[in-house]
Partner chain sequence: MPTLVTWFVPALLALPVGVGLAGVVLPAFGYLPALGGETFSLDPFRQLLAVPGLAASALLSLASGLLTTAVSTIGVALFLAAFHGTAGDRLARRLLAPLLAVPHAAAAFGLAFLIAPSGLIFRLLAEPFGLTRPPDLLIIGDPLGLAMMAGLVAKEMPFLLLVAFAALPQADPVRRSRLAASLGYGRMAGFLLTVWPGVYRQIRLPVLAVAAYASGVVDVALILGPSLPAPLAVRLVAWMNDPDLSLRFMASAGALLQLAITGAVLLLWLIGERLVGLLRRRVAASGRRHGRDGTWRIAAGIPVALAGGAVFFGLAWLFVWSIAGFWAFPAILPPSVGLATWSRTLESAGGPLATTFLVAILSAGVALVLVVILLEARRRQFRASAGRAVRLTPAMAGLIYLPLIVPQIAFVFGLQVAVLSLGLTPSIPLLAAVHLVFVAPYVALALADPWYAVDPRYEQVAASLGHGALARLFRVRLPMATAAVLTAMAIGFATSVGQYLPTLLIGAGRLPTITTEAVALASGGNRRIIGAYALLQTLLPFLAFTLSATLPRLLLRGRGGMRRA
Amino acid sequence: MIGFRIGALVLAAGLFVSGAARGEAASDAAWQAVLDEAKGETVYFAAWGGSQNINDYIAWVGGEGKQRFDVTLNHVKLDDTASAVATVLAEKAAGKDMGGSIDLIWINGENFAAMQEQGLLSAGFATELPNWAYVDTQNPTVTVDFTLPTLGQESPWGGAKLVFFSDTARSGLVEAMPKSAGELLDWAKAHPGRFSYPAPPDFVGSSFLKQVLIETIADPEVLQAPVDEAGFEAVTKPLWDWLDAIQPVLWRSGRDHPQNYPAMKQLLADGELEIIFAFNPAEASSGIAAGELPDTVRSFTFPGGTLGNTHFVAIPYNSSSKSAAKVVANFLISPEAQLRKEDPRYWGDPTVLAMDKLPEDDRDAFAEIDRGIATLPPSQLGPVLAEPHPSWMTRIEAEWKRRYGG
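Can you show the single chain from that sequence in the form predicted on its own?
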């Protein structure tokens, strides 16, 4: 069992970062001013609330924030991040440029694009956080979100990669599982009713559609530019052909879809589905550790690659507690918080930190994590497929709803 230790880090004013590592981040005096201003403030953190282990992790962050920084964290649980975006947009339309109801938001992709375009985000803050010194800046997805430069308006929180899993007690060897979207379609036809996906705009369901889109269209590079409406129908036809073909053999004949990933997980545990997927390589192990899945579940992925990205936190332009929001964002990328988050017993979400930037004790602590029997090692996760421009997902979700959502 891993102890959550500071290791070689220096604890100074509640700040987890060594003097040598501060580098280009905020100066001691500037950050101390942020810490002083944050004391006694409340951060309303708008974040998806559909997973108990994530909710528990955020509650742990809240406890640490109160004890260490005198900052209160209030988790505003969301079904869809777009609702938080709509709240900030409505406040801007009403002229509420101060005293906003959201101070921190868990975000990426099309929701980040919408907030950035509408001027709903605070100016760049992420690279000024002291713990930015530990971030893996060689990973392009920590500074570019779905093809859009983050401009420091988002602080990375965790990595994500699409991974499939199945209960080998029922389905046999994982090696026999599908190895591409095309093979998955064939498998679903041979096993009717044993596969499904959450209905968009659920982010896991939408991510699955992007996976199929990237695999089936003629030139995936076209997805790195904004949607060209004139060519949308022709470009995306292979996706709709694939979905039309799988629709009749989905769970409940495609008349219904799981609400989200936790619902899919329950269907796997109940034996109704044989293949499900998540946007976290450790999700199967986390489910096993929590007693939600049998210990015969194993992960697999597509050798040709699966979708991957980084998720972030951002501060709305009209936040009531910007200093406290920065303090929380900084703690979220501390080695201690990232270590706990990567442990499948708590979440299993991959870190955004670079191991070679950490003190030796902290590197050792990450190496000691028991990632679980169902977690694939990085060498077996396959290539990362780049996220499309956010406009593709917005357009595809609308078209999916028109075709299948009625």
Contents of the next structure:
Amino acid sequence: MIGFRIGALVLAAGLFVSGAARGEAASDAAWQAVLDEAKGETVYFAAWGGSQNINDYIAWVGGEGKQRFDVTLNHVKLDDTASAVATVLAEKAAGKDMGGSIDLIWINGENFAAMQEQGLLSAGFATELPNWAYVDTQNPTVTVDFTLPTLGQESPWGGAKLVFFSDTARSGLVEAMPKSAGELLDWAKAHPGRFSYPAPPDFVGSSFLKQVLIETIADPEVLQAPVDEAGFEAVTKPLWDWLDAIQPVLWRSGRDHPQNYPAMKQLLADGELEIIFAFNPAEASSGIAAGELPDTVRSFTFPGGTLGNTHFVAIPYNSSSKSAAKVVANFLISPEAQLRKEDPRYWGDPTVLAMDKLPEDDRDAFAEIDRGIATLPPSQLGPVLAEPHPSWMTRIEAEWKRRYGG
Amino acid sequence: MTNQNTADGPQPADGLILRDVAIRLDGRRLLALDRRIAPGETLTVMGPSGSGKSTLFAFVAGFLDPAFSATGSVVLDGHELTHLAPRQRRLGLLFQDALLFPHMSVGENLLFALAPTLRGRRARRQAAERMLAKVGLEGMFDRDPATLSGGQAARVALARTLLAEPRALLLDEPFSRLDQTLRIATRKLVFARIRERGIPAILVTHDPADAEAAGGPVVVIGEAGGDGPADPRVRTGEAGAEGTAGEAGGEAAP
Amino acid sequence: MPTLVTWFVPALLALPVGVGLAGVVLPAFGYLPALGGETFSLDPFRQLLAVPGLAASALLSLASGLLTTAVSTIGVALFLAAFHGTAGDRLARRLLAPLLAVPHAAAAFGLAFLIAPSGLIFRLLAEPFGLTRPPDLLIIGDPLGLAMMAGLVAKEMPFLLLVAFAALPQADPVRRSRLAASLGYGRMAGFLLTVWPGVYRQIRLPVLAVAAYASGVVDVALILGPSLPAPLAVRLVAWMNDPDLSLRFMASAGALLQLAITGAVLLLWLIGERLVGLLRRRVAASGRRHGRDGTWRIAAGIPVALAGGAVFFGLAWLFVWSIAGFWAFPAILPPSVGLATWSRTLESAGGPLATTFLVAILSAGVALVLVVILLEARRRQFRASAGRAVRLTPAMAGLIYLPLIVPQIAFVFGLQVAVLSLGLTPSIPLLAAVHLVFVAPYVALALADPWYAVDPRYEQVAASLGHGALARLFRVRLPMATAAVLTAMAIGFATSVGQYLPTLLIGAGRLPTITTEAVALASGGNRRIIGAYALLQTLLPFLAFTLSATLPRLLLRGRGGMRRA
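Form predicted in complex with its partner chain, following the form predicted on its own:
All chains and molecules follow, beginning with the one already shown.
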């Protein structure tokens, strides 16, 4: 039953892709119409604003968009993507079905699930974008976001993979670092107070819980289907055992948790934490470049695989400049924009494009990116573990709150 | 609004008439008065604290607190004032404090009082300077009021009041803050100006020497004093704690 | 006509609060059709009560409201008792404006940078104690919320000090203190028994506003407060923003709980007032003079000095971070400095600064006009005259100060829905109008007493000189209240600059202000950027307070009589 469901989802996503490919010739004229309509429009792009690097990158996109397509891009800086979801929701609650305040939103996972479920998103558009031709559709996370088919309602923007960082000056060679959740527990016991994770529902913190869950669960396959409440306790028991075991040796004895990844980064720099983790493999290098991390920080990952996913941009159902939003989304997956994004001097976010689909020049340019001393090359990032169904995240966050949140 | 002080001399209608004035608080009569004050004459209203002197003053000037109810009328030179706004009554007020506007210079205080009908910067300034000279303060035009002595401030206040050409004066214990010598000099100056202008005046005071200097009729109100409960609403800005008057402070013959 | 106005203005200011509250009351009982809530039920409350750690969250909010207010009020009382009329008092008055200018979030960050295990204090201790890395101590975000309350006290104490300074002259401190001293009372005992009760009576409303604010604060709690569990208001924001939209119902029920907690804080405070009053009377009746209070006097200055010091050193420390390169523990100063952060920040901060300024000046200006209209209309009702003490009726005051007493978090979400249903698009006037709701009460608070303190006889004189109502207002009362008007404007301006939640929700992110930018960037945890933005956030209010302090001196040069005001 479960296997069938997954198969059906992937199939649905695949059908969507091939359907779009078929209409390629006809879509040239259609795209021209989109470009014409977009001229002079303004796109309000709701995106997390906590990183100056990313903000600068988005500003660059804005400059290019203005120059090439006469589209004005305004970055609506968020401290939490969920607040943009809440904005669209509030607009729907108020019956504002047109002229909404957000035109494009940086999103994935449970935020996407929530918007899709509530009908807050525009109809599928991603596969009709001309640059979709370059997208690495072999990567299942590009069309299936946390087990939910995107149905083209969000267009991929970048990849994410869980990687760990440690400061070699304090904790020794990176080769000696833990290689699985089990080893991490032993390491934490040997180094009390030197490890922690952000408290859920922080995205990175919740993702870490999922990593441990996938590693400790008897049958990871059940995670691809929605939570079965009856078996939840038994299935997740290894996770809670692991967390109970690590709780007393966590930073601050587990009585407090870092707020998010940036807070962990600061704690690593201060020497309070010795192992931290992020969803962007280039984070350590860009942290060093920004003077936020010591240049002795190095990356490592679990050979058995770590969680990976894709982040997207989506268009709310009540956007007032849908065409312009599509133009921006299309530019975001152009080889040029993706190249700049993967370059750690600007951002360092892994591309969603397939190298073999790119023109040779672009392929070479990607290969020549200087990823920085602390970044693992794509080949050493290890296998990708698929995201569980979003219901697991919600359920585990609630259970975590119940156990450790009061 | 014609000037009634013509060469024809006083008419029966001239002067300030308080006709059947009665002021009540919560239905209780505070005071009652029925007088005519002839041009150049000063009526002195005396009474202890809380007798309602200041209430009478407020009624005539047009500032009566709505908590009081008043009947009767105020007629000045044949014109009914009772229902006019304070600014239309053309009554000059002098309080125990000089109340010079602290944000204006001495001269600006005077110009503020001078009727706008006199035009031209120089003409206006000259009028103000002349008035300053009349009260013995030549050359004080640009002074900051805060630098004046008490007596000087009192004289500027008088000058300001007179410059507006009032048709009657209301004086609320204007000398009580001055020391003995200044008080005598200032009294002289004020009453001399009243007689010179031939306008009626009401002086509210509790100092018998004031009444003597004014030289006019005297009424005493609220002699019984304080057998009613103190009403906190009857408070005056300056004293802050004037209780209710006793029963019906009626008219008393001088 | 005056009657109409005296009700119209408060109603105008209270209306958004009412609308916002309605917007949470309905979902709290299960009704929000857009989310499929078609029938009324108590489920949201059941769901709320089942939330783990709810009791702890609620208690934290309650304790924060009471303790913050108590410590701030007592600190101000002790300081004035010990230092009124001394050099310390004059110093405090001078430093007050810059202290008030620091927005809550900036002050909280400054404090965090000082007291965190990796902060200045432990860096100074590192050398003597041989620390090579920060100690594993739970200081920021302690479960009892002490760091959060310290941060709140550091900001609220200067505010209460400001209103106390304004109220002091009416309590006749010099003569009463002298009288008490002549009876043999010690300086502090004399002040606390004879002057302070009169001061407190006047600053009661600001004190209650502090209590309400501290029980529902979000930004300071996010930066300094505990997270497991967080105070209720912080959790409300998380629920309101949760992608699981069904949480909106529970969040609305939580907003009502927040309202109840704030109500409880105010009620307990009023009971506490009674008890303290009883105590004071007993102490006074005992006749003990407490003549020797030299040591106490020094100790009494500690709370205010700590609060002021924390904010100042915190700001200085933020500045050092804003120019620091990589800066490891336990170095006391950064090994390298540069202006990279500032050049990047200034590049992107121009627009938000302009928006912040426009919205603040608009809302403070309109608030001033409205408050003046209200105060004047109320005076008209009194016929402006008989010298009776003019006051707003409790009902009017209640309406105006409603936005100070009702926690923001309880009604801004509802207000957002209302604004959207009216089809209003985010614009600077709209944002200024919403800020007005929060700005006007502070302007009224700052202006009412000095406005009514202008001797009404000045206007009687002006009227007797033939001047009409407008001339009296613009040529007599407004100029005489210049200092108070400018202070009120500055307070209103600073209040607008500090608004986060309403700006975010009503501006829909399209009108970024320096505060929304600061919070968004703060989520990135980069101390350099936090430092730069915290200073930028302080800049505009600082200019406003500086102007309000210097303008009267320039405008009224050579008018000695105005200096007392």
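Positions refer to the first chain, counted from 1. Think of the rigid core as the biggest set of C-alphas that the two forms share within 1.5 Å after superposition. Since the structure is predicted, the reported quantities are computational estimates derived from the model, not experimental observations.
Peer 1: Using a superposition on the rigid core, decide whether the Cα position of S122 changes by 2 angstroms or more between these two forms.
Peer 2: It does not reach a 2 Å shift.
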